[in-house]
Structures are given as C-alpha cells and as structure tokens.
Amino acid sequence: MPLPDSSQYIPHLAFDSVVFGFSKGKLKILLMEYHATGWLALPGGFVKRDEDLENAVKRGLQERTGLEDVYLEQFHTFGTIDRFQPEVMKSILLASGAEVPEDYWMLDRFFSIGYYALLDHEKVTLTPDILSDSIAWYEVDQLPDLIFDHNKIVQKALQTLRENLDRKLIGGNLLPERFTMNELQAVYEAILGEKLRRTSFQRKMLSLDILERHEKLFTGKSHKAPYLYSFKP
C-alpha cells in the first residue's frame, strides 16, 4: 500500500469524528475496524495543506458515509501526551501492507480536533477506508474499547450533545424530514439516557415554537393516529 506523502498534509494536526445515528430507539456511532488487528477506532483523518479544516472533516465523512451535507459541530481539541502511541499507528500501517520508515510523519505526535456529526441512519452508505476491514454502527451505551483516547472523545462528544440538546435543533438531524412526537421523544431519551414523561415532553416541545404540525400518520392499526411534525426552517 502506498503511504500518504507528508508534503500534502499539515503536520501534527488530525481530526476525529463522532458520527451519531439513531435507529430502533438506540443512539449509535460509527466505528472502523483496522485490518488484521481487531482494533476499533473513530473515523478520522488529516488536513491537507490547501484545505479548510471543516472541509477536511466533511471529506472524511463523505468517503465513509456517502453523504455530502452533514450537520457538524466542533466540540474539543485533544492533545494529552498519553495519546502519542507511535507503535500503535505503525502496527496499523504494517497490517495494511505498507513499508513504514522509522521517521514516517504519521508516527509523530498529533493534536486532534473533535467533531460530532448527526446523520439520518437510513441515508448512510457505509464504506471502509484503505486501512480498515469494516465500518459499522455500535450502540453508544455498549461501546467496546477503542484505541488511543477515542473512548474519552466519545464521552466528551456525548456530553456536548446533551448540553446542546435544548439550544440547537439536534433531533431533526437524526430523524426523517417528518416524524411523530413519539419518535422525537425517543431521540431525546436515547441521547439523555433516561425516560421522559410523554405529556411533559410534548408540552415543552410545542412551547418552544420550533415544530410545524402536518397531517396525521394513518397506519391502519389504530384510530389514534399521531400527527407528523417537522422542524421549522
């Protein structure tokens, strides 16, 4: 495998993306499994010298999910000395069939800028990168051990997501364009990790004046058909 040339990228700068999706009542994130190691990690990458930081993150996500227009939030920069583990990166490159010089730039210490992304689970087409055997969804509350400090990155992203929940239209990025109130409540419960009272949640969401009500969703199973909603532009 040909290795990326250091002249194309900004040295010592990386990004890691915590990609959230919602499916079957569960909040999930995307993880990659590196070739022949069994190691799991967040999708990330490096920033090209002629590229904006956010465009680099969008490029990495588009290559792995097929989506170009995604909701992104930068939430923290990670730079502790214990995340510097050149032997781990070298093992990943060797397992992919690369010849790795001792002074290769990807073995250097990197500061990583964390982003979280919110995607509609149903629209994603997952594609592993050249270092990975697979990329798949994992439930947030049942995450395996990840390499480097990626478990800490996930927890920081989740904390920020919860703090932003009432200030930004987060739910709308995890659901189809139109959704029921029960579906929106399920997203909030998955993010917060707790059950919410149905009447209190509905009253709160309607009081915020951020939802537009549409026709009822008739399924033929019940005379109590729920209304469909969308977020106001």
Given for the second form:
Number of protein chains: 2
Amino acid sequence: MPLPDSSQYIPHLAFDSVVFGFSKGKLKILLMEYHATGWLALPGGFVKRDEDLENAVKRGLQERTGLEDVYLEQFHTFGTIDRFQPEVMKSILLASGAEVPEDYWMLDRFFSIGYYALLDHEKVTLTPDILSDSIAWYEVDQLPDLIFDHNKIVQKALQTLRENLDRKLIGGNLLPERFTMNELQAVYEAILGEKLRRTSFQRKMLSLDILERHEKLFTGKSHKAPYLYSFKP
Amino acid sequence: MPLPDSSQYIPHLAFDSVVFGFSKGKLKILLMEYHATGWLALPGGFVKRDEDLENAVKRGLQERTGLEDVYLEQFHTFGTIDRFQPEVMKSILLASGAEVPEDYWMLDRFFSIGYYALLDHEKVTLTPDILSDSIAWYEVDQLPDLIFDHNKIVQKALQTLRENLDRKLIGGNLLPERFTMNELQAVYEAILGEKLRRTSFQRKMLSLDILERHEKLFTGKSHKAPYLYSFKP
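Please give the corresponding structure for the form predicted in complex with a further copy of the same chain, as opposed to the form predicted alone shown earlier.
And the full complex, kicking off with our chain again.
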C-alpha cells in the first residue's frame, strides 16, 4: 500500500474532526478503527500544499461521510509537545502493511486543528480510510479510550458546542429538515447532558421566531399528532 | 543580522497575538512596525521544535511586553492559501539587512494560530523584535492597514472577545487590580462598541457576586467619591 507522500502535504499539520450525529435519543460521534491495532481515533487528515485549510477538512469529511455540505466549525488547535508519539504512528502504519522509512514525515511532531461537524445521522454513508478497518458511530457518553489526545479533543469540542448552542442556534443541524418539537428538545438535552422543562423549552424556541410550522405528523393516533417544524431559511 | 534558523522552529506554523489594552476610554492593540517598509503587523512568532504551543505564545508576549502572566486565549487558526505571499516576507527580511536564501523557510506557506491577550496597559514595557523599528498601541476603532490577513485576525479576535465577555467575565483583565464601577463600565463599552445604562450595568455586576468592595477613592470631592472594587480571587 502506498503511503501519503510528503511532497503533497504540509508537514507537522493535521486536522481532526469531531463529527456529531443524533440517533435514538443519543449524541454520537464518528470514530475510525485502525487496522490490526484496534486503536480508535477521530477521522482526520492533512492539508495539501495548495489547499485552503477549510477545504481540506471538507474534503476529509466528504470522503468519510459522503456529505458535501455540513455544518462545520473550527474550535481549537492542539499543539503540546506530548502529542509527539512517533511509535504510535509507526505501529499504525506498519499494521497497514506499509514500509515506513525512519525519517517518514508522518512520524514527526504534529499540531492538530480541531473542527466539529453537525450532520443528519440518517444521511451519512460511512467509508473508512486506507489506514482503517472501519468507521462507526459511538455514544459520546460512553467513549472508549482514543489514541493521542483525541479524548481531550472530543471534550473540548463538546464544551464549545454547548457554549455555542444558544447563541448560534445550531442544534437543528443534527435533525432532518422537518422535525417535531420533542425531537428538537431531545437534541438539546443530549448536547447539554440535562433534562429541560418541556413548556419552557417550547416557549423559548417559539419566541425566537426561527421555526416554521408545517402540517401535523400523523401517526394513527391523530388526536395526539405533533406539528412538524423546520428552521426558517 | 542572523535570521532565525529553520532547524530550531516548526516550519509552516506561526502564531499571532492580538494584545488588548485599555487606556483613556479606548480599546487598543499592539502593533509592530517593520524596518524600512513601514508595514504594520501583529506581534507574533514561531514555535520551537521542543516547545508547547502555548509556551511559545507566552514567550513571545513576554519578550514584547515584559509581562509573564497575562490572560491569554486561543481563538482561531488561519490557513487559507492566499496568506502565502513570499514577496511580502522577503521585503521585510531584506529591509532588516539580512541575506535571504531562495528556499529560506520563512518564505514558505504559513498557518497562523491566533491568540488574544488582555492586560493592564499600565504594566507593559514595550520592546520591538529584530525585524521591527517599534511596537506601539493603536486604537482598535481606527486601525491602519496591516500586512497579510492581520486586519481579519483582529476582527475575529474582537468578535470572540465580545462573545466571551459575559460568559467568562474577562473584562477586568484590562484594568488595574482595583477599579471603580465607572472604569469597569467603560471597558465593557469599549469592547462592545456601545453605551450601556449605568444603573443596569451596576446592578448586573453586583448581582453576579464576583466583585469585592474596598475603600472609597478619595479625590478631594469626598461627597462624590466612588468605591473601589476588585475581582474576588
């Protein structure tokens, strides 16, 4: 297997994406499992020498999820010296059946620029990268140990997402285009990690004048049918 | 003049600091003026190969301001391809009287990690770096044109500072240890770019239970003397 070539990419610089989805009442993120080692990591990548940073991150996401247009936000760049663990990267590369030169660029010290993405779980088609056996959804509340400082990166992403939730009204990006008020509340509860009062949540959301109301969602029990909403364009 | 050596620093990676101070009712930042060219830029620097990112930024600030312990926050990493302007950097280096090899590392594409700092204007001792004639305070409201995307970096820093102002209660870092309520209000007004109502500002600040009240500031007109406050530890 040919490894990525150093002449194509900016050395020392990676990005890692914390991709949030929402399913069955749970907030989840995407993790890759590396060949043979079983190690888990965030989906990430490198920036091409003639590529904008944000385009590189979008390209990485598109390759893993099939989606071209997702809500994406940069939140922090990680650059401590203890991220430098060449033996870990070497094991990953060797487990992929690659020949790894001593001075190979991927074994050097890397800074990682963290992005979080919010997308509709249902729309995703998952594809592993060349170093991975699989890519799958994991519940944020029950994450396993990840390589390097990736657990810390997830926590920082989650903290930023919580801080931005009200100000940027971004929770809806985790839902299909049309949703019920209960579904929207469940997304907010999953992100904030706490239960919200139904009446005050509903009153607040309606007072912001950001939702458009559509027909009811008929389920058979029509006397209980909730309205469907979408975000105003 | 010897230029920084590529073997000491991580290539392609810089940091830029937006250093906020408050003086005479105005919010200001520090800018460096490069030799001969007259070009203005944010104070910044590079990360040593064996140095944590945040320590590099602190080192840079300490060299320019003399301060070791300042409020510092990372806000964004800038990585568009249009930042790559080797002729600009070459002019700056040549104007410093340096010999600049064609493949010199500082002429390559750079990503810049933006930090903002909040400090007490009165405590600063300004020192230019080897490429600069001067370093000085400039009013944020009346900034001149800066090199590269540095005007954009300042705007993004200011936006983040505004968004963080209430949540993190950081405005006080721009004041001396003891200050009057009017001085605190003036800082908030300068950051937000708008006038605040005195009574509601005061009520809100006192209700947060973060301020400690000290003796009055005696100015001669003792019947009008305002109280001094400090932030609770």
